Structure formats: structure tokens, C-alpha cells
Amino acid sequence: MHITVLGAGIIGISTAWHLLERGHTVTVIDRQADAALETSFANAAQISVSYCEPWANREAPLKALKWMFSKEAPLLFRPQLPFGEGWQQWRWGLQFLANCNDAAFERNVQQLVALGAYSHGALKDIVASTGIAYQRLERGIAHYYTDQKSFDTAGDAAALMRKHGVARQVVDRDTLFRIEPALRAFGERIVGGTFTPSDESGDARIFTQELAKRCVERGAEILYGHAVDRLEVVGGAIKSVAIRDLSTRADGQNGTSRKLATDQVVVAAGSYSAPLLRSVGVDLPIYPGKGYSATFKILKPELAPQVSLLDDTVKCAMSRLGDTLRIAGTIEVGNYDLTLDSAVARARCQMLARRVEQVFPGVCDTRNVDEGGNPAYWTGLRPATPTNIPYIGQTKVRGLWVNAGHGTLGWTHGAGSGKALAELMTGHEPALAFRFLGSPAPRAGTFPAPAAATA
């Protein structure tokens, strides 16, 4: 067959990549110049299966009402007039309050660690027949804490996560200290934390980049600087795909515009999934969450840290990448903005400088611009769900598939998600507890459908 996938991300290429495994001839369709660099192009950096609970947990309301009079909460609801996309905002805020409660929270978190295990496996077999290097680092993810009250419930979540099959670890301070020798200069005020040695971090950007040129060296062929306009559905199926060149002419006039014909179409375009979607009658609760990271270079390299770290004060992930290290965090629900000058931006941008130079006092230039004048600053669209499970199957729209709303866990769950849906698409079934947009019930386990899903 030949299957169109849009989005050129983490999702996309490692969907292209198992279809190309599959013997399928595929075509991907991205806005920008070269592969991931929208949502993928400055993540956290960590493969977290041991840490992907959902955000809709039974103490999440109360803070999300005290956070939003701060700049730089960790999650930050910024509500829209409930018009239009505005809507879309306050449907998917009414779905996030009904997963507010412990059977909602376990039930996401059993699919979200089934996702993450099979994804980290996929992942390694990639790396394992690539060789794709991407400043990968094996050493693990350590949470530490600073508050006491906070310390003394890390052991439930531990608990959970042992009960799912992840060997989340409780660990005093010194043991933390043994574990990330760095952390010693912030020692007076980490009281405790919990580490998972099988978790792992890397440059999802460089790693997605590398695989994206395979795709091509298998066939696939990739239209970057091209914009998606519109499917085309002819009875109930897909049929093809309007798509426009973004590339100037001499006339100062955009490219041609033509349509794709295809047999299956992939939508893994992120947080602008779900308008795409809504297009041809599929409504999904996905909206974008934006995050913002940092990325600064070392300047004290024995000094900073080998292990991927979680800062529980601030919410923010720590990961060092070669000669840099990057702090990622805070999520803001309120609309397609992508701008870093607003007031709010600005806040969570020195919130993360501040947070390093707090941690690692010295260990790194925290200015908003490198020596080559680039911004030290990214922000990105988080494509988040309620439950924060994905949607990953087939449509109502017969031969349209979406692989789509990871939120957070994009780089966790990219590789196994591209896998699962090429099985799914050439008629088996994935090999986890999850349940599928389109399908039937897994086959370990029973979990209700993703919140409200009308595909």
C-alpha cells in the first residue's frame, strides 16, 4: 500500500519506519525545513517510563485553581472565551476533571506504562539495526525532592509503578548522592527521591533526524516545506491529500498546490491533529499543552550531571546532552501560541535558568543566548489528551489513522507507537495492554475507551 503519513516528528518517522519494515511505500508530509523540529526539536530528553503518571489525579483541580495566579506553575490554565477552538479548551478541561480520581488515575497509568515498556523495547531494536547515536545516556532518572511532606508520599508512587512492573527505587539522600555526585552542591535541601535505573535520556531531535534519513534510504520519500490543506474523503474512505508548497517562487508567490493520491493516510501532525481531524468529522479531545526548555552549555563539565534528573519543586527534567544540559517543564493550557516575549513566556524561561543556577551553581552559561547568538530558549505545542493516553488506530473514515496525543511522553512512547500502528495497520495485533482507537478490547486486560472519543 501506499500510506501518506503527516507529521514529521518523533510519531511520524517512526511510523514511516515500521511500515518501511512492513514493505509499504510511504510518503511523509511536513511544514518544516528537515524532521522534528516542532515538538520534537527540544523535549526533556528522557525516555521516562517509570514516570508518566497522568496529570488528572485527585489533588490536581485544587492546585490547577491556586497555580493559575502564577506565572510559573507547573501547570498553568490559561482558560479561552468558549467559542470556537475556545471550546475545545473548556470540553477538554471538563474531561481532565472527570479523570480527576484514583480508579481514573491507576486505569491511565496501567496503559501508560504498558505503552512506555513495549515503546522502550521498540526503541533499543531501532538503535540496535541503525546504530543512530544521539547522545544517549543509560544511567537511568533520579527524582529528587526538597520537601519533606512531598518525600513521604514518593513511596506510593513507587509502590504503583513496582505493581505495573517498573523498578522505581525509594532512595535516601545519600544514596542519591552516590547515584548523582552532582547533586551534593544542592545537598542541604534535598531531603530524599526515587531512582529507576532502566529509564534513559537522549536528543530526540538528533535521534528522529537520523532515522528520518534511513526512511529515505529505504524509499520513503519526504516532502518537507510542504503544507498539509485538506483531506480528501470520497464515500466514508480517504482518497487523498491536498497539499501545498511552501518554497517562494521569484514571484514572491507560495508553490504549487497539488493532491496526493494515497490509500491510507496517518495524521501525526501533534496538538494541529486534532483541527485536521475535526475536518473530516473525527473529533478527539486533543489540545496543546506548551512547554518551554532550556538548553545551556556546560561550562564545568566534572561537575555536572551523568543521571537524567526530576526536579519535583519546579516539575522540570534535567538532562545533559554532550556539552549541554537541558531543563524542560511547566505546561500552559491556552491556545496555538508559540511565542517566548509574552510576559508569562518570559517568566517560566528565567524560572528554568534560575532553577539550574540554584542546583548547579556555576555549572553552566544560564544566559538566554549561547556563544553563537542562538536563543538558549525553545517553547513547543504539547499535544495532550485528558488522560494523557494517546490516541493511536483507525478512524471512522475508513483508511484515515491517527497516531497522536502524547503530550508529555512523545519521546517515551514515539517509537513504540510508530510500531504499533504498522501492526495495527497490516491487520495484527500489538503486544500490550492498551487499548487501541478502533479496536476491540486488549487482549491482557480492560480498560474503557480514551475519554469521549467520537472517531
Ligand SMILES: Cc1cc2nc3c(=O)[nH]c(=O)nc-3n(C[C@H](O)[C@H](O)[C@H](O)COP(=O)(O)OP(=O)(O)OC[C@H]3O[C@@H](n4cnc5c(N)ncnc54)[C@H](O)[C@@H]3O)c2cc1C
The other form holds:
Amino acid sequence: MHITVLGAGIIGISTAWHLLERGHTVTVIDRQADAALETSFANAAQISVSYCEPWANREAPLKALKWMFSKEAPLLFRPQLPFGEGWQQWRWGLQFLANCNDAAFERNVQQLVALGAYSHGALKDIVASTGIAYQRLERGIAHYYTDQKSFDTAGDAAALMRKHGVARQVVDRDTLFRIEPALRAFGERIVGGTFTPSDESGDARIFTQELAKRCVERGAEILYGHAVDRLEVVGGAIKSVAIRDLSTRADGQNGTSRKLATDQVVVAAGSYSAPLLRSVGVDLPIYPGKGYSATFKILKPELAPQVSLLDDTVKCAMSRLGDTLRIAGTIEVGNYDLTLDSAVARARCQMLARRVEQVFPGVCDTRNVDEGGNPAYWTGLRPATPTNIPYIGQTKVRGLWVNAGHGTLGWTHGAGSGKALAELMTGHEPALAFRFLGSPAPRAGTFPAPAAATA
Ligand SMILES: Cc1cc2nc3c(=O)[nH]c(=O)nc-3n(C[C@H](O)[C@H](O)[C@H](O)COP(=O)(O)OP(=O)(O)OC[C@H]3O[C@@H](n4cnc5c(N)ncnc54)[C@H](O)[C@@H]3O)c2cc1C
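Could I see the form predicted together with the ligand next, after the form predicted on its own?
Every component of the complex follows; first up is the chain already shown.
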């Protein structure tokens, strides 16, 4: 079967890989010049199976209201006019609110853990079979607190996660310092933390680009520099994809458009999946959640962390990637804007640099550019859903499938989402309890615990 995958981020490339493994003929289309040049480019690098709580929780509405006028707020809702694309934002916001209660939170956590555990296993399998190196560190994730009141709630959160098979331990400050000695520099301001030894970190961009090369070696065709303009549906079934070559021809004219006939299509276009799907009557609440990262050269390697970190106060994550430290965080539900040059964007980027200096003073070069003159700051649009749960499965259009909406966890869930969709497309039921799009409710009692996934 010839399957066309739209999007060469972590989700599209992982889907392509698993489809090839099952003997399909695969074409991937992406407008960029390489894989992982949009949201999968410079994320926080965490494979955080055990820290997968959705943003929608009982306290989120009040916090979001409080934060509305703070440029550095971890969650910033920037209301658009409620017409056209703006209406999508309002609808998304209302569905988000509907998930801000304990019952929905726990339901969502269950599915996120199940997909995370399955995905961790799939990632390890790919690494074992391909040998891809991507600055991987299997040192766990530590979450540190500077506020006693917030730390007091860490036990309840850990207990909920343990109920769903996640090994999250609450640790005191001294234990935390033994786990990650670099945190001693922040000293007494830390009141305690939690630790998940089975989590890990690594560079999603390197992994995705390397896996894309392996896909080509296995026979996939990847058309970089091609925009997807339209999906063509005839008689309720997908027939072709209208694509446009973005390269400029020798005569100065823009590249040509053509129709690519195909048996099946997977939409894995990140935040842009929603408008593409809506054009053929498939309406999914996927909306961009803008986030920022900064990647700083490490000046004192012996004082830089090896364990990936979560900072509870500013709600950001830090991961060591070779001789650099990546810090990333904050979510802005606004529109598709990718600017780094606005008052809000500048404030958020400066906050990241400031936090690195506070926690690890003098350890990194936190100036704006790296030695090669490349910008240290980056922004990307998380393809966010109101529940944090992605849409994986079949649409009402025959032959049209979706793998999108991975929000804050696309790197964590990437390998497994690709595998699960490839299984579904090959007529098999993936071995995890997850509500796939177009499928009945998840099978009961099949949530794999993270430990099982590592076997
Ligand atoms: C600041 C930040 C920190 C994050 N940290 C983490 C983390 O630590 N751990 C984690 O698990 N996740 C993290 N994430 C989330 C993760 O990065 C995303 O969920 C993931 O990258 C989404 O992958 P994707 O393949 O769906 O989208 P993308 O990587 O955006 O890929 C979609 C592709 O589709 C292509 N495309 C779109 N429209 C078209 C079109 N019309 N024509 C042609 N091509 C098109 C784009 O060029 C792009 O390459 C973070 C995200 C951000 C922003």
C-alpha cells in the first residue's frame, strides 16, 4: 500500500519508520529543507513518561486568570476575536475548561501514562535497532521546588502517578543534591523535590533527522521543500494530495504544483493539521501553544546538571545536551505567530536566561548568541489539545488518518504514536489502553506500567 505522510516532525518520521517496518511504500512531504525544523527542533528534550500531567487541572482556570497580564506567566491565554480562526481558539478554551476537574484530569493522566510507557518501549527498540546517537542521557528527571506550599502537594501528585504505574519518589533536599549535585549551587532555596529514575532526555531534532535518513535508506521518498496545499477527497475517500514545490526555478518563477495520487494519507503536520483536516470536514480541536527555549554553551561542565530537571517555580525544564544546556517552557495560547521579537517573547526568553543564571550561576554563557553567532533562543508551536491527549487513528474520510495534537509531550510520545498508528493501519490493535480516533473505548486493564515497557 502506498501511504503519504504529511509532516516530517518527530511524529511524521516515526510514523513513516513504523509503516516501512510493516512493508508499506511511504512518501513523506514537508515544506522545510530537512526533518524536525519546526516544533521538533529545540524542545526541552525530556522523555517524560512520568511527568505527563495535563495543563488542564482544577487550579488552571484561576491561575490562567491571575497570569493574564504577566508577560512571563507559565500559561498565557491571549484571546483572539471570536471569529474565523479566533473562534477555534475560543472553542479550544471552553473544552480546556471542561477538563479542569479532578475526574477529567485523572482520566487524561491514565491515557497519557499508557501512551508514554508504550512509547518509551518503542523508542528503546528504535535506538537498539538503528544505533542512533542523540545526546541521550538516561539519568531520570528531577523536579525541584522552592516553595514549601507547592512542595507539600508533591506527595499527592506522586501518589496519583504511582496509582497508574509511574515510579515517582518524593525526596528531601539532601537526597535531591545526591541525585543531582549541580543543584547544590541553588542551595537552601530548594525545599525538596521528586525524582523519576526511568525518565530520560535527548535531542529530538538529531533523533528525528537521523531516523529520517534511515527511512530513506529503507526506501522512503521524502519530498522536502514541498508545501501541502490541499487534500483531495472523492466519494468520501482520500484520492490525492495537492503539493507545491517551494524551490525557485532557474527562470525565477515559483515551483510547480502537482497532484500526488496515494492509497492512504497520514496527517502529521503538528499545529497545522487542524486547518488541513477542517478543509475536508474533519474537525479536531488542535490549537497552537507557543513555547520558548534557549540553548546555552556550558562553560563549567563539572557544575552543569546531568539529570534532566523541572523547575516548579517558573515551570520550565532543563536538559543537558552534550556541551550545551537547554532550558524551555511556558505556553501561550494565542495564534500561529512565531515571532521572537515582541515584548512578550523577549520577556519570556530573558526569563529563561535569568533562571539559568539563578540556578546555575556562571555555569553557562547566557548571552543571546552562541559562538557560531546562532541565536540561542527559539520558539515553537505545540500542537495542543484541550486534554493534552493526541489524536491518533482514522477519520471519517476513508484512507485519511491522523497522528497529531501531541502538545507538550510529542517527543515523549513520538516513537509510540508512530508505532501505534502503523499497527492500526496494518489492521492490528496496538497493545495499550488508549482511546484511538475512530475506535471504540480503550480495552480495560491493559495500561502498561513504565517498567513493563522497558522489558
Ligand atoms: C518549548 C517546547 C518545549 C517542549 N518540550 C518537550 C519535551 O521536553 N518533551 C516532549 O515530549 N515534548 C516537548 N515539546 C513538545 C514537542 O516538541 C511537540 O509535541 C512535537 O515536536 C510535535 O511534533 P510534530 O511532528 O507533531 O510537529 P512538528 O515537529 O511541528 O512537525 C510538523 C511538520 O509538518 C510540516 N508541515 C506543516 N504544515 C505543512 C504544510 N502545509 N505543508 C508541508 N509541510 C507542513 C512542518 O514543516 C513540520 O516539519 C515541547 C514543545 C515546545 C514548543
